[in-house]
Amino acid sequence: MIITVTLNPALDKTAYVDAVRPRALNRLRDVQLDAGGKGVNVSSMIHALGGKSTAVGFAGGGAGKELLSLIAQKGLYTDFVHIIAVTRTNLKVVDNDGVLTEFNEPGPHINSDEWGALEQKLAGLAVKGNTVVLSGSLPAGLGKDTYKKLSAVLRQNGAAVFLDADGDAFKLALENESDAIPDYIKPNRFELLQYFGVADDDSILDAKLVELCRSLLEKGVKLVVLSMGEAGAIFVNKGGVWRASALPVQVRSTVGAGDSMIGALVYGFANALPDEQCFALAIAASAGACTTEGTNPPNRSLVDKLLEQTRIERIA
């Protein structure tokens, strides 16, 4: 089983505009409302592929139920924690160039009372051969070393753990003992170099990418996911490095390709996939999120058609 985590789920509002004019008055167009929410995002891309998953977050106030409205218009399956604040709304705007611009709000607070629901139904579903995905920002209320608490929790009772965070979640998750560090990590160029402290510019190879990886699987990370915008991605595990170059797709929004390359991949390994199919479905899945509105995933038809065109070369 597949169990998603969103702790700081949102509506998330998509509109478009012509360009973003700061200090001006930005008439939007073709405004959508959708479930948001990394882990959310990572639920409707494995139902796309045909795959199962349970969503598991917070919900609170009359957004919330608009929230559980919309996710289970996608035919996913949810079991979330209701809450007393509410949630959040942000709003995405993007320009005819595909440049996303996002106005994110912070999150309600989450008490003592509903943490506790919340981590006691994680530990529920912490079994041997489940897979949690533990993705996005915390709300208030929660520690920035709740995702390393939570991998810890979710690794000992025999769950594998997928996290993609940034910040200092995602450094603190990784400063576990290996049997409690995350299997599998998605950090993009930035924050890969962030957590290195080197200062990214052009002088830094692929070369350079590959060690600092390789230097995560030494912490007990069974995978490394290297996501690299329109560079590609880079994939890292101790059975070797792969590269994958960006599919040319007429962007429409980038929102939720990240999310839809997780997706692709738990669903890849919960299907038992070799690993360089489970690469090539992942490139395809995330470049088919940039061509759809809103936060929606690609449908399996297109994912498909796009991994004709997707090429995974090893590169050691």
Ligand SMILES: Nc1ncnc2c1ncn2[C@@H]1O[C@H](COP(=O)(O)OP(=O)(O)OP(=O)(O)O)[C@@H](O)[C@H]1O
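Positions refer to the first chain, counted from 1. Worth saying up front: this structure is predicted, and the values here are computed from it rather than measured. Whichever C-alpha set is largest while still superposing within 1.5 Å between the two forms counts as the rigid core. What changes on going to the form predicted together with this ligand:
After superposition on the rigid core, displacement of the C-alpha of Asp304 between the two forms stays below 2 Å. Taking the rigid core as fixed, one finds a CA shift for Asn26 of 2 Å or more between the two forms.
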Second form
Amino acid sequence: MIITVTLNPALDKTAYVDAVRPRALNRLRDVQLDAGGKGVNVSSMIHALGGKSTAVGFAGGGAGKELLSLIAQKGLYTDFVHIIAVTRTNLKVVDNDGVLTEFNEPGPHINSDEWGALEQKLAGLAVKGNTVVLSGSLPAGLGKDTYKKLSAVLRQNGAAVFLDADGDAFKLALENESDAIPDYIKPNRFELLQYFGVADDDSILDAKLVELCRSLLEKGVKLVVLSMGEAGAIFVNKGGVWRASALPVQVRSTVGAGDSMIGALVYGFANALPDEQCFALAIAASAGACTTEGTNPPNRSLVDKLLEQTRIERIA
Ligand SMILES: Nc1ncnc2c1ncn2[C@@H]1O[C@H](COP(=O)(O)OP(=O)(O)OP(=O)(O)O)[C@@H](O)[C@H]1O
Ligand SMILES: [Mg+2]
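Take the protein just shown as the form predicted on its own and give its structure as the form predicted together with this ligand.
To see the whole picture, the full complex is given below, headed by that same chain.
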């Protein structure tokens, strides 16, 4: 069983205006609501591939209710903790030129009882054979070591952990002992270099990136997937290193491409696909995700078509 965790989900509100005018009344039209959250995106991708997962997180107030109903409409299973504070609503305004202006709320405060309820829920779900995906930002009230602590508890219970986070939350989780560290991580290029405190420039080539990924394996991480947007991805585990180019697709939105990649990977693991097939599925699914609006996942038939074009090359 796959469990995705979204600690700071949002009700995404997208609306349209002719032009965004500061210091003036902007009348919005065609307001659309969607369930936002990286774990929810991962669950959507798994569902699109024909797999099952349970999305876990916090939801509160009217926005929380709306969020849960939108997730249910996608056909996903949820097991959220209800909180007192109200789930955030993020406003995305698109003008006639297609330019996006975003207004993001910080998110509700999580109190200690609510955190306890989530921990208990996850401890119950995290049994051997299950994979728990931890992704996205942390809400107010939770420490930066939240993923570090969760990873330890989940792994102690026998579950495998996939972490997709950045900044301190990512850094602290990688400080765990090897039996408590996340099993799988998917930094993008920016996140990997930020972790190592290396300034990005064009002189940093694949060989250097592989070296950095390998040093994370030494800490106990079993697989590092380095995603590099339109430059493709590198997959590094104890058994070798694989490289794949991104597929040429008609791009509509690359938001959530990384989440689709993770959904495809954990779907592949859950179905005991060989490593290279998991990597290929990740490349095809994430390319497919770029062809859809917003964070919508591609359908299975498109992923299968893209899979035929996917080449995974073993480089070490
Ligand atoms: N323009 C593109 N064309 C084809 N595939 C793409 C493109 N952009 C991204 N991808 C695919 O998606 C994968 C993940 O993309 P990226 O590295 O941008 O993730 P990310 O930065 O974590 O994104 P997010 O956090 O928004 O989900 C890439 O490794 C690649 O396989
Ligand atoms: Mg990402």
